[in-house]
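One chain comes next, on its own, written as C-alpha coordinates: the form predicted alone.
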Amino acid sequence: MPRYALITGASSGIGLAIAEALARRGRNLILVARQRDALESIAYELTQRFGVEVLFSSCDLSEPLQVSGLLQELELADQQIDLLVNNAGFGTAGAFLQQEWSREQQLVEVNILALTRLCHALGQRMVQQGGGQILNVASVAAFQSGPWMSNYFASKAYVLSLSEGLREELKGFGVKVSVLCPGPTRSAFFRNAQMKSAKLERSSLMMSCEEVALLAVRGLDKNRAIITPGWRNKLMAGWPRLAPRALVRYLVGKVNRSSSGRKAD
(Lines of atoms letter the chains of each structure in order from A and count residues from 1; the text may use other names and numbers.)
(Lines give C-alpha, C1' and ligand atoms only; values in the text may rest on other atoms or scores of the structure.)
Protein backbone atom coordinates (compact mmCIF):
# COMPACT_ATOMS: atom_id res chain seq x y z
CA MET A 1 0.00 0.00 0.00
CA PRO A 2 1.47 3.41 -0.97
CA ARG A 3 2.26 5.77 1.89
CA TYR A 4 1.29 9.43 2.02
CA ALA A 5 2.09 12.60 3.91
CA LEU A 6 -1.02 14.66 4.66
CA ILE A 7 -0.48 18.43 4.91
CA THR A 8 -3.12 20.95 5.96
CA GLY A 9 -2.94 24.57 4.87
CA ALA A 10 -1.03 23.30 1.84
CA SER A 11 -2.11 25.90 -0.73
CA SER A 12 0.38 28.59 0.34
CA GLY A 13 3.08 29.63 2.78
CA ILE A 14 4.89 27.13 4.97
CA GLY A 15 2.44 24.34 4.12
CA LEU A 16 3.12 24.62 0.40
CA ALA A 17 6.88 24.84 0.99
CA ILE A 18 6.80 21.68 3.13
CA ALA A 19 4.77 19.92 0.43
CA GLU A 20 7.40 20.81 -2.16
CA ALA A 21 10.27 19.76 0.13
CA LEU A 22 8.65 16.37 0.73
CA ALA A 23 7.77 15.87 -2.94
CA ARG A 24 11.39 16.57 -3.81
CA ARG A 25 12.25 13.60 -1.58
CA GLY A 26 9.81 11.37 -3.45
CA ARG A 27 6.96 11.47 -0.91
CA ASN A 28 3.37 10.95 -2.06
CA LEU A 29 1.13 13.71 -0.74
CA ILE A 30 -2.43 14.48 0.32
CA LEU A 31 -2.94 18.24 0.31
CA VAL A 32 -5.73 19.87 2.32
CA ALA A 33 -6.88 23.49 2.11
CA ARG A 34 -9.98 25.51 1.30
CA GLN A 35 -9.07 26.57 -2.24
CA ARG A 36 -9.81 23.65 -4.56
CA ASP A 37 -8.54 25.38 -7.70
CA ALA A 38 -5.21 26.20 -6.04
CA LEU A 39 -4.84 22.63 -4.76
CA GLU A 40 -5.55 21.18 -8.19
CA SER A 41 -2.89 23.39 -9.78
CA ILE A 42 -0.33 22.61 -7.06
CA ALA A 43 -1.01 18.88 -7.27
CA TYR A 44 -0.48 18.90 -11.04
CA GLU A 45 2.75 20.91 -10.77
CA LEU A 46 4.29 18.74 -8.04
CA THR A 47 3.36 15.57 -9.91
CA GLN A 48 4.98 16.85 -13.09
CA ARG A 49 8.12 18.12 -11.37
CA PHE A 50 8.82 15.23 -8.99
CA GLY A 51 6.90 12.23 -10.32
CA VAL A 52 5.02 11.63 -7.07
CA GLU A 53 1.33 11.01 -6.52
CA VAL A 54 -0.39 14.10 -5.16
CA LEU A 55 -4.00 13.85 -3.99
CA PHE A 56 -5.97 16.75 -2.58
CA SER A 57 -9.11 17.52 -0.64
CA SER A 58 -10.88 20.86 -0.30
CA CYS A 59 -11.83 21.38 3.34
CA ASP A 60 -12.57 24.41 5.53
CA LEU A 61 -11.07 23.33 8.85
CA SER A 62 -13.08 25.98 10.69
CA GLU A 63 -16.21 23.92 9.91
CA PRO A 64 -16.40 20.79 12.13
CA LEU A 65 -18.74 19.04 9.68
CA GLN A 66 -16.21 19.47 6.88
CA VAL A 67 -13.49 18.05 9.13
CA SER A 68 -15.74 15.05 9.78
CA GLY A 69 -16.22 14.68 6.03
CA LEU A 70 -12.46 14.80 5.45
CA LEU A 71 -11.84 12.08 8.03
CA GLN A 72 -14.59 9.91 6.56
CA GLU A 73 -13.11 10.40 3.10
CA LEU A 74 -9.68 9.32 4.36
CA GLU A 75 -11.17 6.31 6.12
CA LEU A 76 -13.01 5.12 3.02
CA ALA A 77 -9.92 5.57 0.85
CA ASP A 78 -7.95 3.33 3.23
CA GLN A 79 -4.71 5.19 2.53
CA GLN A 80 -1.67 4.66 4.72
CA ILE A 81 -0.76 8.08 6.09
CA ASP A 82 2.58 7.89 7.85
CA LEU A 83 3.16 11.65 8.20
CA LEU A 84 0.64 14.26 9.33
CA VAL A 85 1.63 17.91 9.03
CA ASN A 86 -0.87 20.10 10.88
CA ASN A 87 0.12 23.41 9.34
CA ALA A 88 -3.22 25.21 8.84
CA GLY A 89 -3.71 28.19 11.09
CA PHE A 90 -4.11 31.95 11.19
CA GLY A 91 -3.89 34.90 13.55
CA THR A 92 -5.89 37.94 14.55
CA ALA A 93 -4.41 41.19 15.83
CA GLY A 94 -5.79 43.91 18.05
CA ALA A 95 -7.68 44.08 21.32
CA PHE A 96 -9.48 40.79 21.94
CA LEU A 97 -12.79 42.40 22.95
CA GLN A 98 -12.84 44.48 19.78
CA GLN A 99 -12.58 41.48 17.46
CA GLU A 100 -15.57 39.88 15.77
CA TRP A 101 -16.38 36.81 17.83
CA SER A 102 -17.01 34.71 14.69
CA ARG A 103 -13.41 35.29 13.62
CA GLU A 104 -12.01 34.42 17.04
CA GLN A 105 -14.12 31.26 17.07
CA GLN A 106 -12.78 30.31 13.64
CA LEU A 107 -9.26 30.75 15.00
CA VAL A 108 -9.96 28.28 17.82
CA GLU A 109 -11.65 25.85 15.41
CA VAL A 110 -8.67 25.83 13.01
CA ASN A 111 -5.64 26.34 15.26
CA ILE A 112 -6.82 24.08 18.08
CA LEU A 113 -9.86 21.90 17.45
CA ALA A 114 -9.19 20.73 13.88
CA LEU A 115 -5.52 20.12 14.68
CA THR A 116 -6.42 18.12 17.77
CA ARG A 117 -9.03 16.09 15.95
CA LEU A 118 -6.61 15.17 13.16
CA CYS A 119 -3.98 14.19 15.74
CA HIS A 120 -6.55 11.96 17.46
CA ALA A 121 -7.95 10.28 14.34
CA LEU A 122 -4.74 9.83 12.36
CA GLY A 123 -2.72 9.14 15.51
CA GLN A 124 -4.98 6.14 16.15
CA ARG A 125 -4.40 4.92 12.60
CA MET A 126 -0.64 5.30 12.97
CA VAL A 127 -0.69 3.24 16.17
CA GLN A 128 -2.67 0.53 14.38
CA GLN A 129 -0.27 0.46 11.44
CA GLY A 130 2.77 0.30 13.71
CA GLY A 131 4.21 3.78 13.43
CA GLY A 132 4.15 7.22 11.86
CA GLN A 133 5.09 10.82 12.43
CA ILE A 134 3.17 13.97 13.34
CA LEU A 135 4.42 17.52 12.85
CA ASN A 136 2.30 20.24 14.42
CA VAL A 137 3.06 23.82 13.46
CA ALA A 138 3.08 26.22 16.42
CA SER A 139 5.18 29.40 16.57
CA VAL A 140 7.74 31.19 18.71
CA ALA A 141 4.59 32.88 20.01
CA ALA A 142 3.91 29.64 21.89
CA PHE A 143 6.56 30.44 24.51
CA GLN A 144 4.87 33.51 26.01
CA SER A 145 1.55 35.31 26.30
CA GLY A 146 0.83 37.89 23.62
CA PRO A 147 -1.37 40.86 24.49
CA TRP A 148 -3.13 42.31 21.43
CA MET A 149 -2.83 38.88 19.81
CA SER A 150 -3.98 37.01 22.90
CA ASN A 151 -6.08 34.31 21.25
CA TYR A 152 -3.44 33.51 18.63
CA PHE A 153 -0.57 33.28 21.12
CA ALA A 154 -2.71 31.10 23.41
CA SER A 155 -3.63 28.78 20.54
CA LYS A 156 0.03 28.22 19.70
CA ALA A 157 0.87 27.58 23.36
CA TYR A 158 -1.78 24.87 23.26
CA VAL A 159 -0.22 23.32 20.15
CA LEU A 160 3.22 23.26 21.77
CA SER A 161 1.93 21.69 24.99
CA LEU A 162 -0.23 19.12 23.20
CA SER A 163 2.63 18.09 20.93
CA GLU A 164 5.08 17.57 23.77
CA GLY A 165 2.50 15.56 25.69
CA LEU A 166 1.63 13.36 22.73
CA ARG A 167 5.30 12.78 22.03
CA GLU A 168 5.64 11.01 25.38
CA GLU A 169 2.34 9.14 25.08
CA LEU A 170 2.94 7.80 21.58
CA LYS A 171 6.65 7.04 21.48
CA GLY A 172 6.06 3.51 22.76
CA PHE A 173 3.83 2.86 19.74
CA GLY A 174 6.37 3.97 17.16
CA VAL A 175 4.65 7.30 16.52
CA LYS A 176 7.00 10.29 16.61
CA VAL A 177 5.60 13.74 17.39
CA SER A 178 7.41 17.01 16.70
CA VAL A 179 6.37 20.65 16.85
CA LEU A 180 7.61 23.38 14.52
CA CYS A 181 8.00 26.84 16.08
CA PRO A 182 8.90 29.32 13.33
CA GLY A 183 9.36 33.01 13.86
CA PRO A 184 8.33 35.76 11.43
CA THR A 185 8.04 34.24 7.96
CA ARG A 186 7.38 35.78 4.55
CA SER A 187 3.83 34.62 3.94
CA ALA A 188 0.27 35.90 3.86
CA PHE A 189 0.03 35.63 7.67
CA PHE A 190 0.52 39.33 8.42
CA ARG A 191 -1.86 40.46 5.68
CA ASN A 192 -4.54 38.02 6.79
CA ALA A 193 -4.13 39.18 10.39
CA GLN A 194 -4.34 42.82 9.19
CA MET A 195 -0.99 43.63 10.75
CA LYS A 196 1.59 46.21 9.76
CA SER A 197 4.60 44.28 8.46
CA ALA A 198 6.52 46.71 6.22
CA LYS A 199 9.25 47.28 8.83
CA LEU A 200 9.46 43.58 9.65
CA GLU A 201 9.68 42.70 5.96
CA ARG A 202 13.02 44.53 5.84
CA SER A 203 14.28 42.85 9.01
CA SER A 204 16.79 40.02 9.14
CA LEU A 205 14.36 38.29 11.49
CA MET A 206 12.12 37.38 8.55
CA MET A 207 12.74 33.93 7.04
CA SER A 208 11.40 32.53 3.78
CA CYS A 209 8.88 29.70 3.78
CA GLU A 210 11.38 27.57 1.90
CA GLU A 211 14.02 28.04 4.61
CA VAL A 212 11.54 27.11 7.32
CA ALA A 213 10.36 24.05 5.38
CA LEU A 214 13.89 22.80 4.76
CA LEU A 215 14.78 23.05 8.45
CA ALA A 216 11.46 21.46 9.40
CA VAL A 217 12.10 18.42 7.23
CA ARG A 218 15.64 18.10 8.56
CA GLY A 219 14.25 18.29 12.08
CA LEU A 220 11.82 15.49 11.27
CA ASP A 221 14.71 13.38 10.00
CA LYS A 222 16.41 13.82 13.37
CA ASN A 223 13.16 13.30 15.31
CA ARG A 224 13.51 16.64 17.08
CA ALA A 225 10.88 17.30 19.73
CA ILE A 226 10.84 21.06 19.11
CA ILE A 227 12.05 22.47 15.79
CA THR A 228 12.81 26.19 15.96
CA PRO A 229 14.30 27.38 12.65
CA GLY A 230 17.19 29.85 12.88
CA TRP A 231 19.32 31.03 15.78
CA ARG A 232 17.42 34.30 16.12
CA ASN A 233 14.17 32.43 16.59
CA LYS A 234 15.82 30.16 19.15
CA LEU A 235 16.71 33.29 21.11
CA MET A 236 13.15 34.59 20.77
CA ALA A 237 11.84 31.28 22.08
CA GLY A 238 14.30 31.13 24.97
CA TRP A 239 14.31 34.65 26.42
CA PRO A 240 10.82 34.48 28.02
CA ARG A 241 12.11 31.76 30.36
CA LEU A 242 14.81 34.10 31.66
CA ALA A 243 12.92 37.38 31.99
CA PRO A 244 10.18 38.24 34.51
CA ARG A 245 6.75 37.31 33.14
CA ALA A 246 5.41 40.83 33.70
CA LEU A 247 8.23 42.27 31.60
CA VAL A 248 7.64 39.70 28.85
CA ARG A 249 3.92 40.53 28.76
CA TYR A 250 4.65 44.25 28.57
CA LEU A 251 7.26 44.05 25.80
CA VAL A 252 5.39 41.54 23.63
CA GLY A 253 2.19 43.52 24.07
CA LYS A 254 3.93 46.72 23.06
CA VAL A 255 5.21 45.14 19.84
CA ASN A 256 1.87 43.51 19.03
CA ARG A 257 -0.10 46.68 19.74
CA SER A 258 2.15 48.68 17.43
CA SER A 259 1.91 46.07 14.66
CA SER A 260 -1.87 45.95 14.93
CA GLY A 261 -2.12 49.66 14.28
CA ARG A 262 -3.02 50.56 17.86
CA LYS A 263 -0.95 53.23 19.58
CA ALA A 264 1.45 51.66 22.07
CA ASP A 265 1.68 52.99 25.64
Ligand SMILES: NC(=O)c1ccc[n+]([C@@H]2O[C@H](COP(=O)([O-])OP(=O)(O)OC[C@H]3O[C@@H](n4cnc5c(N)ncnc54)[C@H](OP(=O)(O)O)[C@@H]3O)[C@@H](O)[C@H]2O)c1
Contents of the next structure:
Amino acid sequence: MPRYALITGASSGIGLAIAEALARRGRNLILVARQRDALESIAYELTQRFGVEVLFSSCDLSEPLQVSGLLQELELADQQIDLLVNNAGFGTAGAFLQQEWSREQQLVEVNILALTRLCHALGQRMVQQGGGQILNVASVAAFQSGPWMSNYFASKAYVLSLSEGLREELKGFGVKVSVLCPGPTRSAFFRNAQMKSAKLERSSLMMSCEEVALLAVRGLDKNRAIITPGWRNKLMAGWPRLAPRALVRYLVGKVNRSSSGRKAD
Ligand SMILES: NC(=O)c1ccc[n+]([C@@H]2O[C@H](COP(=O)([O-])OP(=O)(O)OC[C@H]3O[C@@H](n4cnc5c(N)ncnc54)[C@H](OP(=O)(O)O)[C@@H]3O)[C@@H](O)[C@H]2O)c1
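Other form of same protein, the form predicted together with the ligand, not the form predicted alone:
Now the complete complex, all chains and molecules, led by this one.
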Protein backbone atom coordinates (compact mmCIF):
# COMPACT_ATOMS: atom_id res chain seq x y z
CA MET A 1 0.00 0.00 0.00
CA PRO A 2 1.50 3.42 -0.95
CA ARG A 3 2.55 5.60 2.00
CA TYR A 4 1.95 9.33 2.30
CA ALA A 5 2.59 12.33 4.52
CA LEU A 6 -0.54 14.50 4.88
CA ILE A 7 0.13 18.22 5.39
CA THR A 8 -2.57 20.77 6.16
CA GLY A 9 -2.03 24.38 5.19
CA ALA A 10 0.35 23.27 2.44
CA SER A 11 -0.63 26.02 -0.01
CA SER A 12 1.77 28.61 1.44
CA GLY A 13 4.30 29.52 4.13
CA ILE A 14 5.61 26.95 6.60
CA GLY A 15 3.32 24.14 5.34
CA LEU A 16 4.52 24.57 1.76
CA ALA A 17 8.16 24.60 2.92
CA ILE A 18 7.61 21.39 4.95
CA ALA A 19 5.95 19.79 1.89
CA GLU A 20 9.00 20.67 -0.20
CA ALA A 21 11.46 19.43 2.46
CA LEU A 22 9.60 16.09 2.64
CA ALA A 23 9.30 15.74 -1.16
CA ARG A 24 13.06 16.35 -1.41
CA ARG A 25 13.46 13.26 0.80
CA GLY A 26 11.29 11.21 -1.55
CA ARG A 27 8.07 11.27 0.51
CA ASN A 28 4.70 10.98 -1.27
CA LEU A 29 2.36 13.73 -0.14
CA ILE A 30 -1.28 14.62 0.37
CA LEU A 31 -1.68 18.41 0.49
CA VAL A 32 -4.70 20.02 2.16
CA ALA A 33 -5.78 23.70 2.15
CA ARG A 34 -8.60 25.84 0.70
CA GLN A 35 -6.88 27.21 -2.42
CA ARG A 36 -7.34 24.47 -5.00
CA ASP A 37 -5.38 26.22 -7.77
CA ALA A 38 -2.37 26.77 -5.53
CA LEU A 39 -2.45 23.12 -4.39
CA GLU A 40 -2.71 21.91 -7.99
CA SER A 41 0.32 23.85 -9.17
CA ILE A 42 2.37 22.94 -6.05
CA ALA A 43 1.50 19.25 -6.58
CA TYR A 44 2.59 19.47 -10.23
CA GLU A 45 5.84 21.27 -9.38
CA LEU A 46 6.85 18.92 -6.54
CA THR A 47 6.11 15.86 -8.72
CA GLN A 48 8.23 17.27 -11.55
CA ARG A 49 11.14 18.25 -9.29
CA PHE A 50 11.32 15.29 -6.95
CA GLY A 51 9.56 12.42 -8.77
CA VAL A 52 7.19 11.78 -5.84
CA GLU A 53 3.43 11.28 -5.94
CA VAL A 54 1.57 14.37 -4.72
CA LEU A 55 -2.20 14.25 -4.18
CA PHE A 56 -4.24 17.20 -2.95
CA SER A 57 -7.60 17.93 -1.45
CA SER A 58 -9.25 21.32 -1.20
CA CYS A 59 -10.90 21.62 2.22
CA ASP A 60 -11.97 24.51 4.42
CA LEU A 61 -10.94 23.24 7.85
CA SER A 62 -13.17 25.82 9.56
CA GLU A 63 -16.19 23.88 8.19
CA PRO A 64 -16.76 20.67 10.22
CA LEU A 65 -18.74 19.13 7.32
CA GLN A 66 -15.81 19.63 4.97
CA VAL A 67 -13.49 18.03 7.54
CA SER A 68 -15.90 15.05 7.67
CA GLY A 69 -15.76 14.89 3.85
CA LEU A 70 -11.96 14.91 3.90
CA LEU A 71 -11.86 12.10 6.47
CA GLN A 72 -14.32 10.02 4.44
CA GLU A 73 -12.23 10.54 1.31
CA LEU A 74 -9.10 9.39 3.18
CA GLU A 75 -10.98 6.40 4.63
CA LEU A 76 -12.06 5.20 1.19
CA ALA A 77 -8.67 5.63 -0.48
CA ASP A 78 -6.22 2.76 -0.45
CA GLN A 79 -3.44 4.74 1.22
CA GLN A 80 -1.33 4.52 4.33
CA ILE A 81 -0.75 7.89 6.02
CA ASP A 82 2.32 7.51 8.21
CA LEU A 83 2.97 11.22 8.84
CA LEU A 84 0.37 13.86 9.69
CA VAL A 85 1.51 17.50 9.74
CA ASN A 86 -1.23 19.62 11.30
CA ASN A 87 0.06 23.01 10.17
CA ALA A 88 -2.98 25.00 8.95
CA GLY A 89 -3.72 27.93 11.21
CA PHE A 90 -4.10 31.67 11.42
CA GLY A 91 -4.20 34.50 13.93
CA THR A 92 -6.32 37.52 14.71
CA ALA A 93 -4.84 40.64 16.27
CA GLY A 94 -6.40 43.33 18.44
CA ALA A 95 -8.92 43.53 21.26
CA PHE A 96 -10.90 40.28 21.56
CA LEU A 97 -14.26 42.00 22.02
CA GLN A 98 -13.77 44.09 18.89
CA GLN A 99 -13.18 41.09 16.60
CA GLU A 100 -15.94 39.60 14.45
CA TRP A 101 -17.20 36.53 16.34
CA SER A 102 -17.32 34.50 13.11
CA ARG A 103 -13.56 35.00 12.63
CA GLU A 104 -12.80 34.01 16.26
CA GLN A 105 -14.96 30.92 15.82
CA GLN A 106 -13.13 30.02 12.60
CA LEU A 107 -9.84 30.37 14.48
CA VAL A 108 -10.98 27.83 17.06
CA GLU A 109 -12.33 25.53 14.31
CA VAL A 110 -9.07 25.54 12.33
CA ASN A 111 -6.35 25.91 14.99
CA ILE A 112 -8.00 23.61 17.56
CA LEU A 113 -10.96 21.51 16.38
CA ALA A 114 -9.83 20.39 12.94
CA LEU A 115 -6.33 19.68 14.26
CA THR A 116 -7.73 17.62 17.14
CA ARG A 117 -10.10 15.72 14.87
CA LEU A 118 -7.30 14.83 12.44
CA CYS A 119 -5.13 13.64 15.37
CA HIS A 120 -8.05 11.48 16.54
CA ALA A 121 -8.96 9.95 13.16
CA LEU A 122 -5.47 9.48 11.75
CA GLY A 123 -4.01 8.60 15.17
CA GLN A 124 -6.45 5.64 15.30
CA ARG A 125 -5.38 4.57 11.81
CA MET A 126 -1.71 4.82 12.77
CA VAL A 127 -2.27 2.64 15.83
CA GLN A 128 -4.03 0.04 13.62
CA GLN A 129 -1.21 0.10 11.09
CA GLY A 130 1.40 -0.32 13.85
CA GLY A 131 2.93 3.17 13.92
CA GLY A 132 3.22 6.64 12.50
CA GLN A 133 4.21 10.18 13.29
CA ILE A 134 2.26 13.37 14.02
CA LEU A 135 3.68 16.91 13.92
CA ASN A 136 1.38 19.62 15.25
CA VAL A 137 2.32 23.24 14.58
CA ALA A 138 1.94 25.46 17.65
CA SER A 139 4.11 28.56 18.18
CA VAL A 140 6.35 30.26 20.73
CA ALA A 141 3.02 31.95 21.56
CA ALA A 142 2.05 28.65 23.22
CA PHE A 143 4.22 29.31 26.28
CA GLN A 144 2.32 32.31 27.66
CA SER A 145 -0.97 34.16 27.42
CA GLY A 146 -1.09 36.88 24.75
CA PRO A 147 -3.33 39.86 25.49
CA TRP A 148 -4.51 41.54 22.24
CA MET A 149 -4.05 38.19 20.50
CA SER A 150 -5.69 36.22 23.30
CA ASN A 151 -7.59 33.65 21.25
CA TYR A 152 -4.59 32.88 19.01
CA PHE A 153 -2.15 32.46 21.92
CA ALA A 154 -4.69 30.30 23.79
CA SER A 155 -5.20 28.12 20.69
CA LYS A 156 -1.47 27.47 20.47
CA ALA A 157 -1.22 26.69 24.21
CA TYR A 158 -3.92 24.06 23.55
CA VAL A 159 -1.92 22.58 20.65
CA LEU A 160 1.23 22.35 22.79
CA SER A 161 -0.62 20.70 25.68
CA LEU A 162 -2.56 18.27 23.45
CA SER A 163 0.60 17.25 21.62
CA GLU A 164 2.57 16.56 24.80
CA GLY A 165 -0.34 14.58 26.23
CA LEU A 166 -0.79 12.49 23.07
CA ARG A 167 2.96 11.87 22.87
CA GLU A 168 2.82 9.99 26.19
CA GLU A 169 -0.46 8.21 25.37
CA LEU A 170 0.62 6.99 21.94
CA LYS A 171 4.26 6.10 22.41
CA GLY A 172 3.35 2.54 23.44
CA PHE A 173 1.62 2.12 20.06
CA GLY A 174 4.57 3.25 17.92
CA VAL A 175 3.00 6.64 17.16
CA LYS A 176 5.45 9.50 17.72
CA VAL A 177 4.01 12.94 18.42
CA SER A 178 6.01 16.16 18.16
CA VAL A 179 5.05 19.81 18.30
CA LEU A 180 6.71 22.57 16.29
CA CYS A 181 6.95 25.97 18.02
CA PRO A 182 8.17 28.53 15.49
CA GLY A 183 8.74 32.17 16.35
CA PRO A 184 8.21 34.98 13.85
CA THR A 185 8.51 33.47 10.37
CA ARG A 186 8.32 35.29 7.03
CA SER A 187 4.92 34.26 5.59
CA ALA A 188 1.44 35.60 4.85
CA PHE A 189 0.58 35.09 8.54
CA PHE A 190 1.05 38.74 9.60
CA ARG A 191 -0.81 40.17 6.60
CA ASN A 192 -3.71 37.75 7.14
CA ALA A 193 -3.86 38.73 10.82
CA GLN A 194 -3.77 42.40 9.78
CA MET A 195 -0.72 42.99 11.95
CA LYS A 196 1.97 45.61 11.51
CA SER A 197 5.07 43.56 10.81
CA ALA A 198 7.42 46.08 9.13
CA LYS A 199 9.66 46.37 12.24
CA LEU A 200 9.64 42.61 12.74
CA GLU A 201 10.42 42.02 9.05
CA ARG A 202 13.69 43.91 9.50
CA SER A 203 14.63 42.22 12.78
CA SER A 204 16.91 39.22 13.14
CA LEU A 205 14.08 37.42 14.96
CA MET A 206 12.34 36.65 11.67
CA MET A 207 13.21 33.25 10.15
CA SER A 208 12.44 31.97 6.67
CA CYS A 209 9.86 29.21 6.16
CA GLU A 210 12.59 27.06 4.60
CA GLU A 211 14.81 27.32 7.72
CA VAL A 212 11.86 26.44 9.96
CA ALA A 213 10.89 23.49 7.73
CA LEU A 214 14.44 22.11 7.65
CA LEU A 215 14.72 22.23 11.45
CA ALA A 216 11.23 20.71 11.77
CA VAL A 217 12.14 17.74 9.58
CA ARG A 218 15.43 17.25 11.48
CA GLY A 219 13.47 17.40 14.74
CA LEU A 220 11.12 14.71 13.42
CA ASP A 221 14.11 12.50 12.53
CA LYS A 222 15.26 12.79 16.15
CA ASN A 223 11.73 12.32 17.49
CA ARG A 224 11.98 15.55 19.51
CA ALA A 225 8.96 16.28 21.73
CA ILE A 226 9.08 20.05 21.23
CA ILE A 227 10.85 21.47 18.18
CA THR A 228 11.65 25.16 18.69
CA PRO A 229 13.63 26.36 15.67
CA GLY A 230 16.67 28.56 16.40
CA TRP A 231 18.23 29.82 19.63
CA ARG A 232 16.30 33.11 19.64
CA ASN A 233 13.01 31.24 19.61
CA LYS A 234 14.27 28.90 22.34
CA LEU A 235 14.88 32.02 24.48
CA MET A 236 11.40 33.35 23.62
CA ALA A 237 9.88 30.01 24.63
CA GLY A 238 11.94 29.79 27.84
CA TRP A 239 11.70 33.24 29.43
CA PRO A 240 8.01 33.06 30.46
CA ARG A 241 8.91 30.18 32.80
CA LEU A 242 11.48 32.33 34.63
CA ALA A 243 9.67 35.69 34.86
CA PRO A 244 6.61 36.54 37.00
CA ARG A 245 3.38 35.78 35.09
CA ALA A 246 2.02 39.31 35.61
CA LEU A 247 5.15 40.78 34.01
CA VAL A 248 4.98 38.33 31.09
CA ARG A 249 1.30 39.21 30.47
CA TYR A 250 2.05 42.92 30.61
CA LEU A 251 5.03 42.83 28.25
CA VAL A 252 3.49 40.44 25.71
CA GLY A 253 0.29 42.52 25.73
CA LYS A 254 2.29 45.67 25.07
CA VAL A 255 4.02 44.12 22.04
CA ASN A 256 0.80 42.59 20.68
CA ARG A 257 -1.15 45.79 21.19
CA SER A 258 1.35 47.87 19.27
CA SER A 259 1.65 45.35 16.40
CA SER A 260 -2.14 45.23 16.12
CA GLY A 261 -2.07 48.95 15.42
CA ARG A 262 -3.52 49.93 18.82
CA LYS A 263 -1.49 52.37 20.89
CA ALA A 264 0.32 50.72 23.80
CA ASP A 265 -0.21 52.15 27.30
N1 LIG B 1 4.46 32.92 10.50
C2 LIG B 1 4.70 32.95 11.79
O3 LIG B 1 5.34 33.89 12.31
C4 LIG B 1 4.25 31.80 12.66
C5 LIG B 1 4.81 31.68 13.94
C6 LIG B 1 4.41 30.64 14.75
C7 LIG B 1 3.48 29.73 14.32
N8 LIG B 1 2.95 29.86 13.08
C9 LIG B 1 1.94 28.86 12.66
O10 LIG B 1 2.40 28.22 11.49
C11 LIG B 1 1.27 27.72 10.76
C12 LIG B 1 1.40 28.10 9.31
O13 LIG B 1 1.32 29.51 9.19
P14 LIG B 1 2.18 30.34 8.13
O15 LIG B 1 3.05 31.27 8.88
O16 LIG B 1 2.81 29.44 7.15
O17 LIG B 1 1.04 31.24 7.49
P18 LIG B 1 0.36 31.20 6.03
O19 LIG B 1 1.40 31.38 4.98
O20 LIG B 1 -0.76 32.18 6.12
O21 LIG B 1 -0.21 29.73 5.91
C22 LIG B 1 -1.40 29.30 6.52
C23 LIG B 1 -1.85 28.02 5.83
O24 LIG B 1 -3.02 27.57 6.51
C25 LIG B 1 -4.04 27.35 5.55
N26 LIG B 1 -5.36 27.65 6.10
C27 LIG B 1 -5.77 28.79 6.73
N28 LIG B 1 -7.08 28.74 7.00
C29 LIG B 1 -7.52 27.53 6.53
C30 LIG B 1 -8.78 26.89 6.50
N31 LIG B 1 -9.90 27.47 6.97
N32 LIG B 1 -8.86 25.67 5.93
C33 LIG B 1 -7.77 25.07 5.41
N34 LIG B 1 -6.55 25.62 5.41
C35 LIG B 1 -6.42 26.84 5.97
C36 LIG B 1 -3.71 28.30 4.38
O37 LIG B 1 -4.21 27.76 3.16
P38 LIG B 1 -5.47 28.34 2.32
O39 LIG B 1 -5.47 29.82 2.45
O40 LIG B 1 -5.22 27.82 0.94
O41 LIG B 1 -6.64 27.68 2.94
C42 LIG B 1 -2.19 28.25 4.37
O43 LIG B 1 -1.74 27.17 3.60
C44 LIG B 1 0.03 28.27 11.46
O45 LIG B 1 -0.52 27.29 12.29
C46 LIG B 1 0.58 29.42 12.30
O47 LIG B 1 -0.20 29.67 13.43
C48 LIG B 1 3.30 30.87 12.24
